[in-house]
Amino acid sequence: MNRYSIISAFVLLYVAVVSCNSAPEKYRPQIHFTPKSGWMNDPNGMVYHEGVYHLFFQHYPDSTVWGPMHWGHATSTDLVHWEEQSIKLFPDSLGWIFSGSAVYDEQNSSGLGKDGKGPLVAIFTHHSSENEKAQGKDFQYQSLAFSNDAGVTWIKYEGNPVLRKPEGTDFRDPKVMWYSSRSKWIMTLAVKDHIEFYSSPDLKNWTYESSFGAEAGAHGGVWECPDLIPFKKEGKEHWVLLVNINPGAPNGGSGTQYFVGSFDGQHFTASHTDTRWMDYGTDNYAGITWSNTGDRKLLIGWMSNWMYANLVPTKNWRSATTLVRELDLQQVGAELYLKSNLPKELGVIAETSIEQAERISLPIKIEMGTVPVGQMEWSFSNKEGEVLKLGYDKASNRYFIDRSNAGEAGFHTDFAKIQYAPRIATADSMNLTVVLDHSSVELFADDGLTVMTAIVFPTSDYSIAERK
């Protein structure tokens, strides 16, 4: 075995998400978001507004497993430094606050605005546990709330919710987007098996348009989470339709497929029939992109699975955000396959260069040049023997990150296992970009066509890094 040779590899800057501190919490990342304390799960209300990122999650503050659901709010400048703010929704008379979406209301369609001045309005879905444990049909439903400085302080509707339905389990998740050519709000929505669309001029009001999916794509778990988005390449509009999978995912549990294809303010029509997934590992999970960014597609994902959220072994906080990634769309034969890539913001955190090194340092960007398509294995070891292994296999044309023997992985049966995925692109060469923090990888292939993110509980960090 060769001592791995890193062609191009950077030290990532130390990035405070949640402390100073030389010596950071065990497991905690340090260039991923991570909430200070208790529990956080889904990406909520991304939105971008005067030069600001916000960044809400599902947030349990009291524990550190799943419990009655709040708004967390994180913001950054940069997309690299995240700063915790204060908690900005409760859970109230009409129920527990979970996932959604927020818009700003440029020309305060709602009403809600001041002083001339549109609106920051998030909508989210209002769950009751008490008519769910009454074994009630109707707990879950769309709410609003709305911020006049922008996002420091919030407003719940007095008139929510502003959507509901007899039957609404499993009725949630509200992805908003303003839909110019038709001037209206377009909602996405998850419901059971499949995505519903409604359409409003003011946010407040809601008229159902179509339904999407129940006889399409993976149906191994509900369907959660979904995001449209709209793509223009070389002059031709395309969208693609984000729905999150619990269980079902290609490598077990949770997971993000996606359909490319049209959209016309009422329906939602696939152009092909293959069930294809944004992300091939099993930690990344309920991303949603930022609105508001123009013609950029910015995503961020909850980097767990709930097969094993809620026992992963850290102790004050768990679960950690993805890397941003930035979505385009690219051509492969005669279809469109989205990728994921590290956006131009990243790059500012890049330090040192490191020439053929064995010894490595955390957090660790590696950067691989273009080379023919032929096996490869790369791994990364400490001193307790524990290594995580990650690469490509020519014979099954699949790239794969191995934590059979990476770390801590008791905690759930089915969590040291081999997780593949498949190589979409069809050139002779291919590439690699792997960042390495202190309890995730985050694989990226052929340009962000394929992609995997895993979570890893190495005993200590990992220092040597080989290649077979």
Ligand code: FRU
Second form
Amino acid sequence: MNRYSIISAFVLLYVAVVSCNSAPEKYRPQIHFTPKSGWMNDPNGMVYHEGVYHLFFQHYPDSTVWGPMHWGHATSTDLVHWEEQSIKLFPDSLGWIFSGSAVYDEQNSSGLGKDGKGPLVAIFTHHSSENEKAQGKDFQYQSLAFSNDAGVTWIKYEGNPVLRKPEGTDFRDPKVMWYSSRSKWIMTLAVKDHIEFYSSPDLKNWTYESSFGAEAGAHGGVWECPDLIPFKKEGKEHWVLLVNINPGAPNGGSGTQYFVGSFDGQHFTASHTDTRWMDYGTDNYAGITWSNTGDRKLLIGWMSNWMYANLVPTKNWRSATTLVRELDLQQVGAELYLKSNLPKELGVIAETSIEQAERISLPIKIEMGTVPVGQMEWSFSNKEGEVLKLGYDKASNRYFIDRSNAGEAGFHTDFAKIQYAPRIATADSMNLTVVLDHSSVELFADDGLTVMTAIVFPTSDYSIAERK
Ligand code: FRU
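Okay, that is the form predicted alone; can I get the form predicted in complex with ligand FRU now?
Everything in the complex follows now, all chains and molecules, and the chain you saw is the first one.
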């Protein structure tokens, strides 16, 4: 090899390395959180503390399919840019680390604080696959971990587990909140086909309060990841109970139903008998709200569906979170409905109107403004001829997302389909906001009263937008 061929070999190698590093990874979203590598499912332990939004997540770092669960960790100061941190909770002799929540124990009720300061406390489910195999019961129990350095390091409580049900099977996903009018903690727990509420003065000792739901709502699958959220509307208190369910969602697989009602510190009572869904799309699951955000109710979900989550065609990582949603209640007729919108912090996403958006580059947010209710279809396509359609069908009074020819879909027979959502608003004008990232679409209709989230895998980015 002469001097020139050695130099050109180095140049080629350099170009290869540089282009390999800088090439965008196929399907990797830009404005949604994804783990650098490995598997992710539910968001966990979201707590706002000292100016930082903490997001933990179900994580298996050693594979891109579900396995022994850890709590991964990411942080943000603006709800838009997420920085992945080190893994915070690892499996141990009690089991894998399943989903749960985190609170700021300001008054140090748990006694786990330090130097007169309250700790952050994570309340999660330990899942023992050994117990599950050996005895088929008593394999899920609730445990604590705490941090006295604002979430940087976590110590598991030596008295774990703190809540156990020897005859129980599915007994998981504790969401804990401070119930100030009775000065106690309330834990909302998913127990197979219903919700159980427990209370505690100190996060360590829990007393059963009541059950809800065995005969309410959808029951096409197991109940998981609940959240109990207080709202104030015109001086009156209302409560929303989120219940995730797998399978049994309106467009197949897993989804999030909700109940509006009241909670008196012991019992939750729903004010309606119809089944309602927080998001009618296929890909917003296991979402819960941040604790310690005052009157703001901020939620993030896992942007996938158990139907095909382990099969989606990403390479080094699997799954993203949804964009953060700000929840509120809205009256329609005599009823209150849950609505989800993008929080003001997400105003930084590049925005356009559909009329101006013939050629688009992702990520993008497209606003329709307010128009009379009528048939409407938008399409987003790429040079391969793949097309994602969405819009409103007047005859059936439904919004839809059509991903039947939107990109790669061969990994699961039920992926390439049209999904529908009822229009809940009754006004004679409507509005629509759509956010597209490299492998997702999020649709907010009627100021967030009907919401749909779906993942898509176009072989190249959609670059053309059209309105019919
Ligand atoms: C929901 C869920 C939870 C469980 C976790 C395990 O997606 O099944 O119920 O805690 O995932 O990873």
